[in-house]
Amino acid sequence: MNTTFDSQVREMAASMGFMEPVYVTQPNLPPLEEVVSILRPAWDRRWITNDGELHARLEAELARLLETPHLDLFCNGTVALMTALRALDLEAGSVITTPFTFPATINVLYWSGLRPVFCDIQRDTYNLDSSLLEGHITHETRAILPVHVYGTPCDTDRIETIAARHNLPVIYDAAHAFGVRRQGRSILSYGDISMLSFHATKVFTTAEGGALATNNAALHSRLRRLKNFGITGEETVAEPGINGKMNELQAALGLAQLGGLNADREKRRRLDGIYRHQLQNEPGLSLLDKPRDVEPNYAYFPIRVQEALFGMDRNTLYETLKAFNIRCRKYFYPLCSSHPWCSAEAGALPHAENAANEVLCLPMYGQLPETWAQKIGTIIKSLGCLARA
C-alpha cells in the first residue's frame, strides 16, 4: 500500500469508522438480575461448588438440549479435554490432529505425555482432511483428535470408519460446535468423547467452563470420577484424578442463558445472511459454505482473502480495519505446528499454511446490530475497490 491509499483510508475511516471498538465477539449475557435470582438459593444454602443443585440442573438441561445421553460439566474446556485423554488410558505415543486450531487442542497432548502428529486440512471446510488420515497412522498412534472448526462438522463417517479399522478412539474437539446437528443427529453423538467449551467467546457461555459428552455409560462414570480427584466415597479415592468441576456461579450463568439461545441463534443467522449478501461476490474473498446436511450455530464468520484478486493481503486488511475500529481476528494464526515445541512433528501442511495466512474472522455475536454488519461489509468492499484502483 502507498501513501495515497493510506490517506484515502484515513478519510474513509473519519466518515465511516465506528465510535467504539467492534470486537470479533462478545458474550451473550442475560440480565444480571436473572443470574442472581437463580444463584440466590445456592448462596443461601452456602453450597457453591461440589456438584450443587444448579450444577445438576444445568448438566441435565444441556444433556437434553444437546441430545446426548451422558454429559459432564467442567471448569473449562481445556481441563475437560485433558480428562478425556486420561479416561481413555492413552499410553505414551502420538495423536493425529489438525494444526489449524486454538493452541489448547495441542497443549493438552503435551500435558498428557502425548505427541501431536499433524494432518493437513481440507481447503473448503478447514477441517482435518480425512483422505490423508490413514497415511499418518503408525504403531505409535494412540487416538485421533479432529476439530469441528468454526462449528462445521468434520467428515465423521470416514474418520470413524478409519478409526474402527485401526482400533483407535476418536475424541472430537467440539469447542465451536455447541448445538450443531449433522444428518439429523447431534454432533455430540459421534466419536468416543466430544469436548465443548463454554468460554466467554462461545455461543453458550458460563464465563469459563466446558463439558464432555459420550454415548458410553462406563466412560461417563469414569469421567465423573476423574474430574473430582478420583474420589468415589467419603473415604475412598479410586485413582488419581483432577479438580475439574464446574461451580455453582458458572452453572447459574449457564442456566440463565438457556432461554435466550434460540433468539441468539436466529440473530446470528441473520447476521450471517447480511455478510453473505454483502461479500459473496467480492473479488478475492471466499466465504465458508454451509453443508446442506448441517444445522449450524453461526458461531463464526470467516472470510478468506486472496491478495491477487482482492487487492491487499489478509494482514493488511486486518490492520486497515483497525482504523475503522473493527477488531477482527486471524483465527488461526500462527499454526499450532509452528510453535517451537511442535516444529519437530510438522510435515508438509500446504492447505493449513495457506488458511493461516488468508483467513480472517469478522465480528459475529448476538448483540451485534444488523446495521453494523451491513456497515462492516460495505467498508470491506470499499477497501477492496480502493486497493484495486
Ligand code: T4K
Given for the second form:
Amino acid sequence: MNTTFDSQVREMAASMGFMEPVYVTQPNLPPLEEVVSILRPAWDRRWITNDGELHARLEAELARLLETPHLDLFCNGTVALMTALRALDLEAGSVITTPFTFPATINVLYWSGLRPVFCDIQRDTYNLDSSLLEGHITHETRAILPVHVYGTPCDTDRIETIAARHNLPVIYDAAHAFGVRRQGRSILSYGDISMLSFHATKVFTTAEGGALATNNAALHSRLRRLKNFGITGEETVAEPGINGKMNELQAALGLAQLGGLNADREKRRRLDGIYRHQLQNEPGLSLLDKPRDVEPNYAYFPIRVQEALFGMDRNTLYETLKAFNIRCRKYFYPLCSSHPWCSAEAGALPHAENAANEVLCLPMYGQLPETWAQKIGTIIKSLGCLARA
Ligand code: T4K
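Could the form predicted in complex with this ligand be shown next, to go alongside the form predicted on its own?
Once more the chain from above appears, this time first in line as the rest of the complex follows.
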C-alpha cells in the first residue's frame, strides 16, 4: 500500500477508530455476586474440587441442555481430548484430522504417541473434506478426528459411514460447537466421543474448562475413571489415569452463566445479521454460509478476503484494522501442518492453505454493541473502497 493510502487510513482512523480495543471476543460473564452466591455453600463446606456438588449440578444441567446422555466435565478441552484418545485405547499409529484448527487438536496426538495425517478441507465450510477421507486411510490409521470449525457441523453422515466401513472410532473436536444442533439433533450425538471447550473465548465458559460427551455408557464410566487418575476405590488404581477434573470454582461460574445463554445467543444472532447485511455484497469478501438444517451458536464471524477483488490481502486488512483499535484474529494461521516439529507427511492441502491465508475472524460476542458491529462493517467496506481506488 502506498503513502496516500496510509495517510487516508490515518485520517479515517482518527475519526472512526475505537477509543478502546475491540477484541475478537470477550467472555459472557454473569454478575460476580451470582457466582459468589452459588459458590458459597461449597466454600462453607470446604469442598472445592473432586466431584463436588456444583460439579455434579453443572454436569447434569449441561447434559440436559445439550441433549446428551453422558457428559463429563474436565479442567480444559485439551486434557479432555487426551483422555478421549486414551479411553479409546488408540495405540501407536496415525489419526486423520484437519490442519485448519487450533494447535490443541494436533498437540494431543503427539502427547498420546499418535501421528496426525492431514486431510484437506472443504472450501466453503472449512471442515475436513469427507470426499478425501478414505484416500488417507492405511493400516496405520487408528481413528478420525474431525473439527466442527467455527461451530459448523462436519459432514458427519459420510465420515461415520467411512469410519464404520474401516472399523475406526470418530472423535469430534466440538470446541466451537456448544449448543449447535443439526436436523433437530444435538451436535454431540454424533461419533463415539465429542469434546467441548469452555475456555474464556468460548460461548459458554468456566474460564478454563471442557467436557466430553458420548452415547456409550461403558465409555462414559471409563472416561470418569481416567479423568480421576484411574482411581476406582480408596486403595485401587485400576489404570494409569490423569488429573482432568474440573473444580467447584469453575463449576460455579458455569452454573451462573446458564440462565443468560439464550439471551447471549440472541445478541450474537443479531450481530451476525448486522455483519451479513453490511458485508455480503462487498467485492472480494465472502462469508460463511449457514446451512438450513443447522441451529448455529454464532460463535465466530469469519470473513474470507480475496486480494484481487477486495483490493488488499487479509494480512494488510488485519494490520490496518489495528489502527482502528479492532483486534481481529487470523484463526487458523499458521496451519497445524506447517509447524517445523510436525512430522506429518506434507500432502496437498490447497484449500486449507488458502483458508489460512485468507480468513479473518471479526469481533463476535454477546456484549459487543450493535453500533460497534455496524461501524466495524462500515470501516471494512471503506477500507476496501480506498484500496481499490
Ligand atoms: N480445539 C479447538 C478447535 C480449539 O479452538 C481449542 C481452543 C481447543 C481445541 C482447546 O480447548 P482448551 O484446552 O483451550 O479448552 C484462544 C483460546 O486460548 C483457545 O482456548 C481457543 N481454542 C482458541 C480458538 O482461542 P488465543 O491464543 O486466541 O487466546 P487469546 O488469549 O489471544 O484470547 C483471544 C481474545 O479473547 C483476546 O484478544 C481477548 C479475549 N479474551 C481472552 C481471555 C483469555 C478476553 O476477553 N478475556 C480472557 O480472559 O486462543
